[in-house]
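What follows is one chain in structure tokens, specifically the form predicted on its own.
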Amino acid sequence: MARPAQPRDLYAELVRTAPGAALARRAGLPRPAVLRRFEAGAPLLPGPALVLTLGTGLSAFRTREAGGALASVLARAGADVALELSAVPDGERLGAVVVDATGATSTADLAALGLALGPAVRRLGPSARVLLVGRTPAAGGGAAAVETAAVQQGLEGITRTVGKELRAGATANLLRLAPGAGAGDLAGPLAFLASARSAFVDGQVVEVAPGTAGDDDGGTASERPLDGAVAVVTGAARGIGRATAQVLARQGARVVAVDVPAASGDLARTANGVAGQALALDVTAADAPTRLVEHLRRVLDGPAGDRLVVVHNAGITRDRLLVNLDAARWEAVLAVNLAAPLRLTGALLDAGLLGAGARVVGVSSTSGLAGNRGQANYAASKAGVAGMVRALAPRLAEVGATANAVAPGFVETEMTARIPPVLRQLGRRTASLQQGGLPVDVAETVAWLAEPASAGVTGQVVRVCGQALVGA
């Protein structure tokens, strides 16, 4: 049986034509931009990166190189870096503006940041990036400490607002350095958020803790950062799961694609397409944890061998208003979306398979973060995934592993294609990027969280939603 084609956004295709664009301009209708996504061999950014420093900065950013560590990290990742806007030739569009705001301590610094950003934002090109780097606000202390915490929190408001104001596929995100984190920990997250791989990640705040990435780590500049890793992806037969298997394989991982026996045909196509293995397994079955552990023991090269990446992607919906939800719909959704990840992860921990360098990535949802009409069971399960990774993170940190989640918004899949047409259009347009994402957008974020250079990112939930109104 032929696999269904990926849903098309016919409205976006129409307004990208000359007549459609003219009509949209006259009517004041949204005109979604074509987003810049990953292409092998393409540069990190479509134009130079302007790096600005606000305030005194942290000692971690005082290096021998002009512009400090942010400029150095971007340059190592392949960006053309400018330290002053005047150094960028007139008429040339910026690919990114990156601001070290770790030294912002006063309300006057917030105003200075806004005034510095304005001229730079005017020079941004299509699919450009605005990236702020701040500090995790600390609790307690005297008046000065309280003001610093308030100012650092204020960076979040600026970031999210700028994200809503940008056009032409540009995005804005904030990286926060936790105490003890340095430039090496920032390399992977900064390179990812600057790159085309983060096309649908917008308006997000990511905390970076001290990890194991060295200062000379190339971040995501490596073409195969997952060489030596084995990646298990549940729900891999189609949609986000299939895209995740493909991106992880592109990054160098050996993929074990998992899905229910009923999807064995599509599952085999996924596995064969990435030169991986197919494991037909119902993740809710009583023996699923044992079977997965046994399979992985045959695949892995022992405790000192391969790193393990586990992506809990399998998920279902059984939507009804709360008053109409019966026990069967509650039990089915919770069993697949939450109980299975909990049981499988627990078994892998008990078996000692989640060692140094391991990565656990759960697939949550903006519905789980903000709630959604008719999805009480689904929202509970997806909020539970967020809770699972937050609770796992400290335990995994003891062995040098991480746990995170991605929370997709409206993504063009077979599932969203079944949404009524009007609601489907609302789901696409009520985001800063004015369109739905693609399965590959979620997959790229999962792969980034799986990389060695993301060692400082753990216990986080990263929305892949184009800065959707839902859960904003």
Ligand code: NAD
Given for the second form:
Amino acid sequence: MARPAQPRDLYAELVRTAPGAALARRAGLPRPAVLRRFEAGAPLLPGPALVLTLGTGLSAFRTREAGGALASVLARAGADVALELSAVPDGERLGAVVVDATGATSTADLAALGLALGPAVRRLGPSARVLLVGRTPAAGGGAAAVETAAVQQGLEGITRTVGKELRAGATANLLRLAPGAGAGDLAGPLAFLASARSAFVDGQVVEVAPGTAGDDDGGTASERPLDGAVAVVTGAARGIGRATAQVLARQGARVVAVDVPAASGDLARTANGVAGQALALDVTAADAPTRLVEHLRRVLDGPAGDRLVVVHNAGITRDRLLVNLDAARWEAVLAVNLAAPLRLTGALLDAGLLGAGARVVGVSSTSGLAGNRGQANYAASKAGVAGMVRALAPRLAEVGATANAVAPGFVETEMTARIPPVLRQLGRRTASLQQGGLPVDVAETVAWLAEPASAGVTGQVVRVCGQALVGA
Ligand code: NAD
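Having seen the form predicted on its own, I'd like the form predicted in complex with this ligand now, please.
All chains and molecules follow, beginning with the one already shown.
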């Protein structure tokens, strides 16, 4: 049986017509923009990137001229870079403003940053990017260190607020460099957040640790960064899982698509569509870890060959208020969403299949991070996924691998099509981007985390939620 088309956002379609737009404008109703999304061959940004530097900037990390480190990373990723607003011709809209705030140490720096950002934000074009680069606030130290930590934390407030103020599909995010991380570690994350691939990642703070991506271009140049990777995607028969299989394949990975035997028709369609393999497997089955390991041993090209990407996407909901949640609803949700990722990852580790360059990506949820009425079981499982990747990250770092999670907000899939209409509208409109995301938005973020250039990103939970109000 063919799957129904992706659920439609009829309100957004209406307010994109001329009469609908006029009506919405008069009534002060949200007018969600059409977001810029990945298109093969399209430039990184729709306009020039303005790079501003506060204080000594990245030169505190790697000695290069102020602004130079970020500017060269952006230029290598394909951006047209300006170091002053006056260098951008009048009337030309900026594709991005990137601020190197790693040198911000005093409260005066925060005001200076805000004042420098203002005129640039006025010049942003549709689907533009505001990207701040700061440092991970450190605990302890003397008065100056405490002020620096406070100021660096302050960058988060600016980022999230600007994200809420931007319109026309523009987003704001903050990258934080951990001690020892430099421009090479930043290249992949910066290129992703600047690109159309991060359309629905908004208001996020992502920490970048010293990785093994290389000091210079961080490997961002390749159009197929996942060549030589085998990617297992659970729940791949439809929705976010299917889109993830498609994007990972587009980036070069060989895909093993996993779903329950009952979904084998759709699973085969996913696998065939990406020239991958289908593995009909209920991830909660007692023998699921053994069967997955056996299958991968046959597919992987020896221990020093392909690197493994595992995306724990399979998930279910069984909603009720906590007082009405019975044992069956607790057990089913925890088994699929949390126990299975734990068991499968454990088995892959024990089998030695998570080696250098391997990637574990969990699929959490904003409901897990913020809590959501009627979803105590689901939220427990999804917060658990965040806990899993944080705990795994140091262990995987020992072998040069990473573990992260994406936390989707409202995404247009069959799962959210089941939400009652009024709540569904609220779910979409309460995001800064005033719309739900598409499965491909989550997929692009998963694929980014899987890239070699994301080696410095680990133990992170990246929300793909259009800056949903839920959970800040
Ligand atoms: P979906 O219901 O459309 O697809 C889920 C897939 O997982 C289905 O193909 C299903 O057959 C499969 N699956 C379920 N149980 C399984 C099992 N035991 N073994 C193997 N496969 C199994 O859901 P979706 O909206 O695409 O969501 C994908 C993931 O994203 C889930 O983990 C979900 O919790 C999470 N998520 C979704 C949203 C959203 O708005 N759609 C928001 C936050 C998080």
